[in-house]
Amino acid sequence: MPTSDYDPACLPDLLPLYYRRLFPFSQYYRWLSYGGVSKNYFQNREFSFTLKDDIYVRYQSFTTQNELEKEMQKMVPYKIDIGAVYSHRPSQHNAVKSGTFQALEKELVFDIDMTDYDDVRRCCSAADICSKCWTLMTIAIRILDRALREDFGFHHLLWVYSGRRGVHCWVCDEAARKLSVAARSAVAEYLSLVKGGEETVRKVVLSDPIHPFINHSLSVVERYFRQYAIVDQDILGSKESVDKVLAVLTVHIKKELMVNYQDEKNPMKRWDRLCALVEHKKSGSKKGGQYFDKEIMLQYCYPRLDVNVSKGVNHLLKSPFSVHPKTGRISVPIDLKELNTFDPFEVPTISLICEELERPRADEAEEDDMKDKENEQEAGERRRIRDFKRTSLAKYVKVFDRFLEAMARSRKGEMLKNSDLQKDF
C-alpha cells in the first residue's frame, strides 16, 4: 500500500500531537456511554493499549472522558482495542473475588480481512491491497449491512476501515450489545457461507431451494462479479486459474468445457458458456438444482468472516480512530452513501493530518485564545474541534457524528414510547 508521506519512524513524534489535538474524544466518549444507559457503562468498559515496542496493556478502564484523554495522552498507545463492558471495573479486576469478574455486554462485531481471500485474488496477497481487490470489501459491506438490518432488524451499524487491509462492523443496538455467546455464534454462522480450508476445493455448496438470504447475497455479487472476477482477476484467463474454477464442477461438465475452452479464449465468453452448460444440465436433471455457477460466484466474492471475533463477548477489536502503525492510516468510519467511491488509499495518514494542522491560517482569531483561558476542558474541546476541522480527518468525524445523532434520536424515540406506554394504564 503506497503511503509515501508516512514514515513509521516518525510515529513517536506524531502520536502525542494526534492525541492532544485531533483525536475526537468527545464523540468517542458519547459513543461508548450510550446516553448514560447505566451508571457504570463507560467505567466498566475494557480498553487495551499496544504501546511502543509491542508492549501490550490489557484491562484499562476510565471513569470520565477527561481521565481517558489524560491517560491516552500520557501512555501514547500505538494501537487501541475495545473490549467488553464488565461486571466490575477492568482496572480493578485483580481485586475482585475470583469468578465474579464477568464480561456482560459488547457490540456485535465483525472483522473482514483481505488475507482471508488470498486463494481467490490474483492481484495481491498477504497484507497488500489494491483498487481491484478492494471490491471484495465493498461486496462484503453491501451483503452484511443488508442482512443485519433486514434479516435481524438492527439499525445502528458503524462500518470502519481498519487502516490497512480490511473492515470492521460494530452493531451498536442495545439488543445486539446484550446478545449471549450462543446468539452471537448463531448470527455469525447464519452469515457464513464459505466453508473449509485450503484443501477444500468446493467451499460453497448450495441446495434446493436456495435460501432467500443467499439469493439476496447473490444479487449483490452479480452486480460486481463480471468486472471483478472475469476482468480484473482474470479467473478464466490462464490455464492454472481455469483449472481452479473447473475443479468445483462435475467431471462431465468439466470435460465438456475443457474441449470448448480450447477454441474459445475470451474469458467473458468462457464464463457465459459455463453458465449455459450448468443451466442446461440443471434443467435435464431430475434431482433438482445444480448451482455450480452460483457457487463459483460466492466462493470468489462472498464475505469471509473471522467468526471467532463475532462469537466472543470479551473479544477485543481495534478501535475506530486508532492509527495503523505500519501504514500510518487512521481507522476511519465509512460513509455507506459513498461506499462505491470509498478509496482506502485516500484515507488520511497521521503524518498528513499533523502536517495540515501545522499549516498557518490567517483567520486564527485571538479571541479564541481568550476563551480558552476560561475553562480548561471546554477550551481543550473547542480547540480540538477547531483543529480537526482544518484537516482531512474532518469528513470522517462528520460520518461518526451522523451515526451518533441517529443513535441519540432512536434512544429519545424509545424513551418517549416507554413513557407513553406507562401513561396507558
The other form holds:
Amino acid sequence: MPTSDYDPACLPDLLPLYYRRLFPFSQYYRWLSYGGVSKNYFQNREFSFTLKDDIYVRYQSFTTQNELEKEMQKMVPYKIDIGAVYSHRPSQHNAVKSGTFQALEKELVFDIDMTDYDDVRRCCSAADICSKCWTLMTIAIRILDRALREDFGFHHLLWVYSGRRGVHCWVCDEAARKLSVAARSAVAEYLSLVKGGEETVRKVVLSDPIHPFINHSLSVVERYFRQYAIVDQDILGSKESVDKVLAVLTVHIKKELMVNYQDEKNPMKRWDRLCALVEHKKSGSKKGGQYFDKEIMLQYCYPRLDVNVSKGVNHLLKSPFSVHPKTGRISVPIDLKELNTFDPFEVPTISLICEELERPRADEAEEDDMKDKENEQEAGERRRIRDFKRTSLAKYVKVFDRFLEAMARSRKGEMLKNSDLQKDF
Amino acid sequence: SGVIYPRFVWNVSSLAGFRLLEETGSDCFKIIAMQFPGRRKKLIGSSQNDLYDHCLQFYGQPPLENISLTEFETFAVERLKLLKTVENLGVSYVKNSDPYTKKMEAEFSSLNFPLKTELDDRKIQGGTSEYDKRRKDHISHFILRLAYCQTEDLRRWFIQQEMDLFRFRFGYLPPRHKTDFLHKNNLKYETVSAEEKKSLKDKLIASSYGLSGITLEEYDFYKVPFQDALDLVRTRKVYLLAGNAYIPHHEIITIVLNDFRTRLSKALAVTARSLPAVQSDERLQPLLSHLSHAYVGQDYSIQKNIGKISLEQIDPLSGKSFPLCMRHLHKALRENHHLRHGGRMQYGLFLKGIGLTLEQALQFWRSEFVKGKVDADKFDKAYAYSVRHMFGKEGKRTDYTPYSCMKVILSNPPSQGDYHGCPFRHSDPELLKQKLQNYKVSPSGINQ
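So the form predicted on its own is up there; where is the form predicted in complex with its partner chain?
The next block holds the full complex; its first chain is the one shown before.
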C-alpha cells in the first residue's frame, strides 16, 4: 500500500485536520471513563501535551468529551501522554492543599523499546527498525501477553505500536489500575530475565529448578530463534558476532567450539553443535552453566522492559492514537490475532490518512453501526465516525472497539454477579 | 508500689488510640477511644464467647471492658516477662527446635498465657481457665502498646518480640486451626485442594525450593492473591496462576507475619499520637514508664560516669569487673597493639560508657596503636577521627551509645582476625571453657 511521504514540516497543517475529523474521540472517552463506574474517573485523569516548539504542559484535565475535543482542537498537541487518575482535577492541582493531591490509580503499563536490544541486534541500531528485528517485538508481545493473562489473571490488555521503535502495553483491568507501586514493581521484576548493562557479559543466568514462567517464555523464544537469530541476525556468521555469543560460555566449551567453527561455517550447524556440547557437558557439570544454550536464546530474544516505566502510578505514557512527530505514524492498537502479519511500516501516517480523507468516497454506505448509547450522537460526530472509516485508520479503530466491547461485557458480568449476590438474603 | 488505686474505668469504643476524658466521678477517669475519620470499623462478634473463641489473635480490637489497676499492672508485667523470654530463647536456641519449644511451653504455662486450642478445660483446679488466659493475652498486648509506642527503638523491639511470639503460637497450631484462624481473620488464603495440587504437581515443584513429589503431597499449599505475596512474586519464588500465588505452607507464615507487622506498626503509630493524654494520668504514667525501661535496663545513653575513671585503672579493672567480651578485647588490644573496626567500636563505646573522656580515649588508643605498626601521624590521620566520631564530635555528631548485649550477640559476627562479639555466643565452647578456667571461674559456674 503506498504510504504518502510524511514530512514533519506538514504537521502544523495536518494535526488540526486530524483532531477535527479523524481522532476517535468517542471511543477514547469511552475507554477512559471505564463505564462511569467510578465517579469523576475521567475528570480526574491527567493528560500532558507537547505543543509546537517543544512546549510541554502537564496537569491537563477535562470534564467532558466535548471539552476534551475542543481543547485538543484548540491546542493542537504534537504529542499526547496519559497519566494517572488523581484525587482531584489535575487542572486544579494548585488549589488543593499540599500533600492531598495524589495519584490514585492508573493502568499497569509496559514499554518495550528496540534500543534496549542494541547489544544483540546487528541489523539496526538506535531509532531504526526493520522487519528483521521487529521479530523481537513479536516475541515480546507473545511472552508478556501470555504471562499477564495466565499468570497474573489480567484480561483487558491493549497493545499499541508506539509509532517508531517499540510497543506499549496498557493493562486496563480494575485490579491492575488499583495496583500499588510495590505491586507494579514486583510484576515488572517477575517479568524481567535480562539483567545487567554494558559491563555485564552474561545477562541471563538460569539455575534449577526452572520456574514455569521461564519455561513458557523459552518455548516462545524457541519458536522464533533459529529463523530470527541464526538466519536473519546471523549471530554465528562473522567472527565478531560469534565471539560475542560465545563470551557467556565457560572457557573450555568456548575453546572446543572455536576449534569446531574453524571447519564448520554453516551457522545453523554451528548452533546445533553448541547446543549438543552444552547438553553433553550438562550431565557432568557440578556448578551452573547447564543451560547455556537457553541463556543465549533468552539473552538475544527475551523482552527487555524498563521497570521504571511500569513502577510509577503517576508515570506518563504516550497515548494511543497520538501521532509520532518524527515518523508521522499513528500509535495504533495491535490486533494480536494478526500479530504475525503486523508490519510497522504499513501503519498509516498522518499524511496518508489526511490524504485519504480528500479522496472521493467509494461507496455511500449509510450504515451507522456506532450506536453508542452512552454518548449522544451529534451530526458532526456522525460525520466524523464515517470519516475515519474511509481511511486506513478504520481497521485500527475496530481493534480498539473490540477491546472496549470486551471491557463493557466484563463490567456487565460483574454487575450481574454482584446484584445476584445481593438478592440472596 | 503498695498504694491502693481506686478502680478506674477503661472504656473503648472503636479501633483506635486512647483519649483521656475529664474526671467523671470521685476517683474515676474514663478512657474512651478516639474515632478516626472514615475508618470506623464495625465491631465483630460482640458476645464474649466469640471474642475469645480462638487461642490466637491479631489484636485488631481493643478490649471492651473494665479492669482494675492491679490487673492492669499484673497483666502488663507478665506479658513483658513473656516477651523477654521470647527474646532470650530466640538468641539461645534455634527457633522451633525442640528445646526452644519446650522452654516456650513452660514459660506460657508458668505465666498463664494461652496455648491450648480448646476453650473449656475441665480440670480447672484453681488454675486459670483458657478463657481467662486469652483475655489476659488480649488485654496485656494493648497495655504494652501504650508503653512501647513512644520511640522508634521501643516500637521496633516490641514489634520484633510480638512477631516472634506470634510466629511461635501460629506454628504451634494444628493445621486445621491454622486454616480456621486465617479464615476467621478474613485472610483470603484458601488451601489448594488435593486434586488441584496433583494437576499442578510439576509446576509447583518447579517453582518452590526443596520440594519433591513426596513432600508435595504432605505439604499444604495456599492460594493467595498475588498482591499479598509480592516478595515471593518479585523474586519468582512462587507459582502464579490466574492472579493467585500458590504458596507452600512454610512460606505462608512469612506472609501472615508481614501482615501482622504492618498492622501492628500502623496501630502503634496511631497509639503514639494519642499518648500524651494517657500520660497525663498520674497513675498510669509511672507504670508505663517502668514498663518501657524494663527491656533496656539502665539507660547508658546519658553519661553519668564521665571522668570517673583513670587510664591506669583500666588494666586491673579489666580482670576484675569487665564483662568477658570486653576483657577479651582489652587483652587482644594489649597483645596486638591493634583492633579492627568491629573491635574498636564495641570496646571503644564500652570505655566511653564506663566513663572515659574523649581526651583519655584518644590517649589510650594512640599509646597502644603506636606500640604496634601505626605511627603517631597515621593514628592522628586515620584512627583519631573514628574515636572522635564515637564521641559524637564528627560526621552527623551522634553520641553513640555502648552496645547492648543483644546487639553484640546478634549483629556483626566476628570473623578471622576479629576479637569482638560475645564469647558465649561466638566462641568455640571448648575454648570458652578453658578461658573461664583460666580466669578461675568455679566449675559449677562454667557448667552454667
